[in-house]
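Take a look at this single chain in structure tokens; it is the form predicted on its own.
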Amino acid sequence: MRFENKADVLLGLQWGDEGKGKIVDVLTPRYQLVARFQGGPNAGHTLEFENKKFILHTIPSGIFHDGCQNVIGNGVVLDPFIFKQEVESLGIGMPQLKKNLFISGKAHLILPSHRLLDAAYECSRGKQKIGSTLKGIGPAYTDKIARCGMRLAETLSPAFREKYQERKNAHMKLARNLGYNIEELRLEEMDFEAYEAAWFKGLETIWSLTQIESEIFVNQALDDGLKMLAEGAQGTQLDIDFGSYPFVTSSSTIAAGACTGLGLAPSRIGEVYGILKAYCTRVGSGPFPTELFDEEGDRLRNSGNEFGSTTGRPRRCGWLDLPALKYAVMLNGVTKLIMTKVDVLNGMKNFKVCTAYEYGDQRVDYLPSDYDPDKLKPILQTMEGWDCDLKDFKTIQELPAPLQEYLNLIEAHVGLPMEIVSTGPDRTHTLFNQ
């Protein structure tokens, strides 16, 4: 069967925090449907417009456009407590949400005990902590794969409370086996019982929205001629299979994840938008070949406001890693390249970019599996900086010559043209290739 209408995919090419939310918001006028396909409230997609700032954790970033339908797909994990908070923070009335927001009944739930278990697991790792956001993502996906998770559709079943209690007891037992008294751990500055009560109130908010068979919904939308954008969370370098395992997230963050997270056939994937920052950041533990530990790293962090929108943690900062970028482009089949945060480099006399690695006595342009970080060094190329207000420019072609040279280097390395460049946080600070 040949599909004429295809879904475009937008995702991050680094370790997350590439600015996906803003770009989805900018591109949404081209689409009638935006769908999240993986991850959960560990995501933090920041949007700024009309002097207002919004942070989305689970809801797709097309929600502020009245003519756009938004779908939370089967590959997403939902925390009703966080979801209710998110809904209340948006300032969008429930009638508009009911009209434009649809949730897959196959999406799995993050139970309160998943979050407590997440904290117990992380504490038990000692120095081997992976840097979890402690949102219960990993334990929820673990239950899903172990075939004992709870889907949203099950919450309407008469057996829901019984199964909920069964899973809660199992999680409590696991935590105690790890040596932790789970009742003493707190969530969102609340004791467990208070959080649990708020979690069930959040479930009522979800029940008030439209629950769908999302795989049928999105395929029918494409058949009806609607233009659709699949929105990824986190980034390629955090993919469960191809990221720097075990310092990864618990879902498939690459383009293939849009197929399993929404029920789309591979032949229904159209354009793949890949987003990168002008430099690299990472939250939590794990390899980071170009990480900076000096004042330049501090400058990137402070100028770029590199603090987690979900956790508030300071992000690790470093130079752009072209070998890792090329790998991500290959994995995702990227067709359109987008760069954000070029304004953060503004005013630097010069900066650097990694073009290859030195591993032992070899020069390599990829990260070997299970490599020894102590033996790997980035090969850095120095670039000339620029100092001007980038918000004054209207197209990519007008940008200053040193920035053009930087873009040309990236394009030559990955074999793709730069389609969009973001010069600031607001949706208006966006340049297109002419």
The other form holds:
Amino acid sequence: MRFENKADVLLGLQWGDEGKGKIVDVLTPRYQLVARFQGGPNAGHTLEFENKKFILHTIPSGIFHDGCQNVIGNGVVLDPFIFKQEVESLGIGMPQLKKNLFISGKAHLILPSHRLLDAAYECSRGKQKIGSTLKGIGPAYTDKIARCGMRLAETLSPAFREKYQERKNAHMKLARNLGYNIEELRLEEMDFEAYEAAWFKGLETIWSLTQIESEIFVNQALDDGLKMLAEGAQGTQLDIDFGSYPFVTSSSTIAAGACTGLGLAPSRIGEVYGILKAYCTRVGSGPFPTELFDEEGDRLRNSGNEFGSTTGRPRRCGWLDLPALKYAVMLNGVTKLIMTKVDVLNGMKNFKVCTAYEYGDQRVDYLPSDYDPDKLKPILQTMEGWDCDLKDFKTIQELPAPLQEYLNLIEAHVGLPMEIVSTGPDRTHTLFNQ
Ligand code: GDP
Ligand code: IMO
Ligand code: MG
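Compare with the form predicted on its own: the form predicted in complex with guanosine-5'-diphosphate:
Starting with the chain above, the whole complex follows.
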């Protein structure tokens, strides 16, 4: 069977927070369907327009455009408590949401006791903490893979409460065995019972929306000729297989994840938009070859407002890592490159970019599995900066010469042209390749 109409995919090429939410919002007028395929409320996607700012965690970033249907796919893990809060923060009425937000019955639920377990695991890891967002992502996906998770569709079954209690007891036991004092746990400023009650209220909000068989829904939409964009969360370097394991998230963040997380055949994938920031950031633990520990890192953090959208944690900052970028382009089969936050480099006399690594006495252009971060040094090239505001530029071609040079270097390294350059957080701060 040949598929003429294909779904495009948009995802992050670094460690998350590349500006996916903003770019999905910018591209949505070209699409009639936007779908999330993995992750859950560990994501924080920021959208700014008309002097308003929204942070989305589970809901796709096409939600603010009339005429765009939004799908939460089977690959997503859903927390009813956070979902209800998110719905209430949008300022979109429930009748409207019922019309343009569709949730897969196969999406797995994050139970309150999954969050408890996330905290217990982090606590037990001591110095080897992952730096999880503590939203229960790892334990929810663990249950899914262990075939004892709970899917949204089964919450309406008479057996639901019993299974819920059984999972909760199992999680509590595990947490105690890890030495975690479960009486101490507070979730969202509440004790466990109060949080649990709020979680069940959240489930009622989900029940009032439209549940679907999302794999049938999206394939039918494509058959009907609708244009569809699959929106990734986290970033390629946090992928469960190809990220810096174990300092990763628990899902497939790469383009292949759009196939399993939505029920799309590989031959149904069209363009793959890969987003990179003009420098790198990482939240949580794990290796970060180009990390800056000095005032240059502080400068990037402050100018780029690099504080987590979900947790408020300061993000670690460093120079752009071209070998890691090239690896991500390969894994995802990126066809279109997008760069955000170039304005954060405004006014820097010089800045740097990593072109390869020195590992022991060798020069390498990829990270070997299980490499020793202490033996790895980035090889840095110094770039000339520019000293002007970028807000008045209308196309990529007009940008200042040193910035063009930076773009050329990146394009030559990964073998793709830059399609979009973002020069600010607002929808309007977006330049296209003419
Ligand atoms: P996401 O998780 O990939 O959607 O990214 P986040 O929303 O977590 O983080 C990106 C942050 O950068 C948000 O605060 C955005 O509003 C902001 N942002 C996006 N693009 C740009 C840009 O081009 N310039 C600046 N200065 N900020 C941007
Ligand atoms: P968006 O979609 C940045 C990081 C966490 C931690 C690791 C595992 O906004 O780009 P988890 O909660 O999944 O167990 O955390 O992954 N992480 C993110 N970092 N942006 C995100 O999402 C992230 N989601 C998870 O900080 O290091
Ligand atoms: Mg984010």
